[in-house]
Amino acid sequence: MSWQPVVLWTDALIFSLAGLILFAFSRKHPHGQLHDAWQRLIQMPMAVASGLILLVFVVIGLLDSLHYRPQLPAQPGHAPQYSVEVISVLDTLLQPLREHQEKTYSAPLATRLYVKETMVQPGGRVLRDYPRLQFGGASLLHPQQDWQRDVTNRIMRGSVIGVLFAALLAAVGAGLLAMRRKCGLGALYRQLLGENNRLPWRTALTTLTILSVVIAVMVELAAAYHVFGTDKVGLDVLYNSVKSIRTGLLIGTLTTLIMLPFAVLLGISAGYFGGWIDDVIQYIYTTLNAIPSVLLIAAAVLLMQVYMEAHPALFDSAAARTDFRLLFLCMILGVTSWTGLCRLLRGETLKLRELDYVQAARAFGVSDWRLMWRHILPNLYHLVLISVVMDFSGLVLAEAVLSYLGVGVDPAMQSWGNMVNTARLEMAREPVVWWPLVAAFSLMFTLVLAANLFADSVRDAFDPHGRQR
């Protein structure tokens, strides 16, 4: 085997979560309130558009979670040896961006460095000028004359490829939908154009086309240029920005998985049982809220660093160390962020336990835990789902803030927070190096905006009280 698979803790958790989601959607659910809410969600144009954008980020994060060690060049008479460096499938796909390292800063789509250097001409004359990049625009013989035409051609070619790829995906999707509805493509086309059709297929097709064109244009430009420029050590900023997607997604999803059991169990228990149980739970989350979360996270991160330094044998690679710190940060954020949802579920449970059907079930001798599972929890699904989706964007921003303060993910791990932390020093340069900050902010803004818009759609679809009848 030319590669050795490596499964990090976060890889196992994220793929377990993906498997559970696919299993839940693959089951045939009976018609009911939850089923109707999902039907309303997929009929909302904003939910479809933001969901497709989030799907692109999720696919990138999953590709970056498939890690392995490549095999070193074989030596006769020796067993296969594997590299100590752990890379992902995304690294392999972005190998040109990862390996095309320049000397230092270069602006987006530039052909020369951003700083002047002393150069010796063939005749012995010394002058200071902007040297040519080693990889950016290397195929151009005369950059000043050919750059604009080459960039325009690549943008046009990428746009055509993107439109064709979107048309192919639309054709495949139409074929699958026709198979599900057991009709021909002509009949499906008439159904989509009919007045009774509620699927926002125009929004889906437009969003899919825009995403395909943007990605195809980026691929075409990245083949010959540094689309977002390079940083201080000459690394491609686009590569660092794309690699940071996994970190943001893991912070948002794993933290939610950790805090959700605490919030649901303690919130429902406090509202249903009341008395001393309610007092104890309220005391716990009130005490946690009284402690500044940044100080608690900083103290926990320091303890984790001491543990890692005391047990270096537990981490056989740099990827294992950074992964352990990321997982520990998710745990700390989960422990400190469950209180808001817990308080919300407690208040709603206080109202639900007084309803007639709950009192009737209690009078018939239904156990407390069965009553909470069958009658209380199903009426809280919409609150849990809405809170989880809306908290996702806040957790992505929290990672950026914590990394900026120096208590976030490992500095060796690509993340938007680390990019912003580095960019604050670059903004003080003259001339200003602005593109790392813009690149990190653009992707983070896109992810957070899509998550917020999707959360609004989830709230409208699942909230039975806020929906207009």
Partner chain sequence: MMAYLIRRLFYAVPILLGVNILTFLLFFVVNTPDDMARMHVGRKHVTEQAITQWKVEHGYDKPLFYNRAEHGVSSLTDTIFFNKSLRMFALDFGASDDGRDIAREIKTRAGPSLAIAIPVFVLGLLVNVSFALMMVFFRATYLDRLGVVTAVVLMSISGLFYIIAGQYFFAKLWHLVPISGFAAGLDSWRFVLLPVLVSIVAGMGSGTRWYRSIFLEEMSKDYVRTARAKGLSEWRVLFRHVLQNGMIPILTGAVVVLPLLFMGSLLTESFFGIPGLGSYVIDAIQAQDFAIVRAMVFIGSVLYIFGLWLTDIAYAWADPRVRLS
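Given the form predicted on its own, corresponding form predicted together with the partner chain:
Since only the chain itself is given, any partners or molecules it might have are not part of what comes next.
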């Protein structure tokens, strides 16, 4: 085997979460309340469009969560050795981006470095000019004349490939759908037209086309240029910002995954049992709420640093260290953010407890735990789901702020917060280096906007009468 799999804690958690979601999707309740809500959701154009965009991010994040150690060049007579560096499948896919390192800054799509250097001409003349990049536009013989044509060509080619790819996907999708419905393509087309008002397949196709065109153009351009330029040490900014997707996704999802059991259990118990249990739980969350969350996070992260310095033996590799720090950050973010959901669930349980069917179940002698599990929890699913998707975008944004404050993810980890943090100094440079900032913000914006729109749709679909947040 030429590679050795490495499963980090966060990898395990994110894949189990993905599995959980798939499992929930695959179990069908054709008559359930939630089923209707899902139906409503996939009929919303906004939900479909933003959901597709989120899907792209999730796929990138999951690819980036499959970690392994590549095998080092074999030495005869020795057992195979594996590299210390842990890389992911995404790294392998983006190998050229990762390895095409320039000397220092270069602007997006540039062919020359951003700083002047002293060069010796063949004739012995010394010249100060912007040197050619090692990889960016290296294939061009005369950058001044050819650059524009080459870039336009690549964009055109990317667009065509993107459209073709989207068409292929749509065709495959339509074929599968036709097979499932056991009808011809023509009949399917008429069916879809007939259902015109229900399924937003036009929106889906448009989004799919736009997404695949953008990705294809990026791939085409990235093959020969640095699409978002390079950073101070010459690393490709596009690579960095794509790698940051995993960090953002993990913070947004793992935090809720970790806090969810506590919030649900405590919220339902407080509402259901009342009395002193309610008092204690209310006391706990008011106390936690009283501490300013940023300060609690900062204090906890600082203390964790002290702990990690005191126990270096527990963390064998750099990846394990950054991973532990990320997980811990998710945990502490979870501690500060579960109170809202807990209070919401408590209030809803208080209402449900008095309803006839709960009273009836209790009269039949159903035990407390079974009652909470079978009769109350299913009626809270929609609240849990809504709050999970609503919290996601806020957490992604919070990661950037915390990393800026120095209490976020590990400084060595690629994240938008860390990118913004370094880019802040670059904005004060003369001439300004703006592309790392723009790259980080635009990707973060896309993810957060899609998440916000999706969350709105989810809320509308699952809780049509609920108050907007």
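Computed from a predicted model, the values in this text were never measured in an experiment. Residue numbers count along the first chain shown, from 1. Rigid core: the largest C-alpha set superposing within 1.5 Å between the two forms.
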Residue 85: with the rigid core matched between the two forms, does its Cα shift 2 Å or more?
-> no
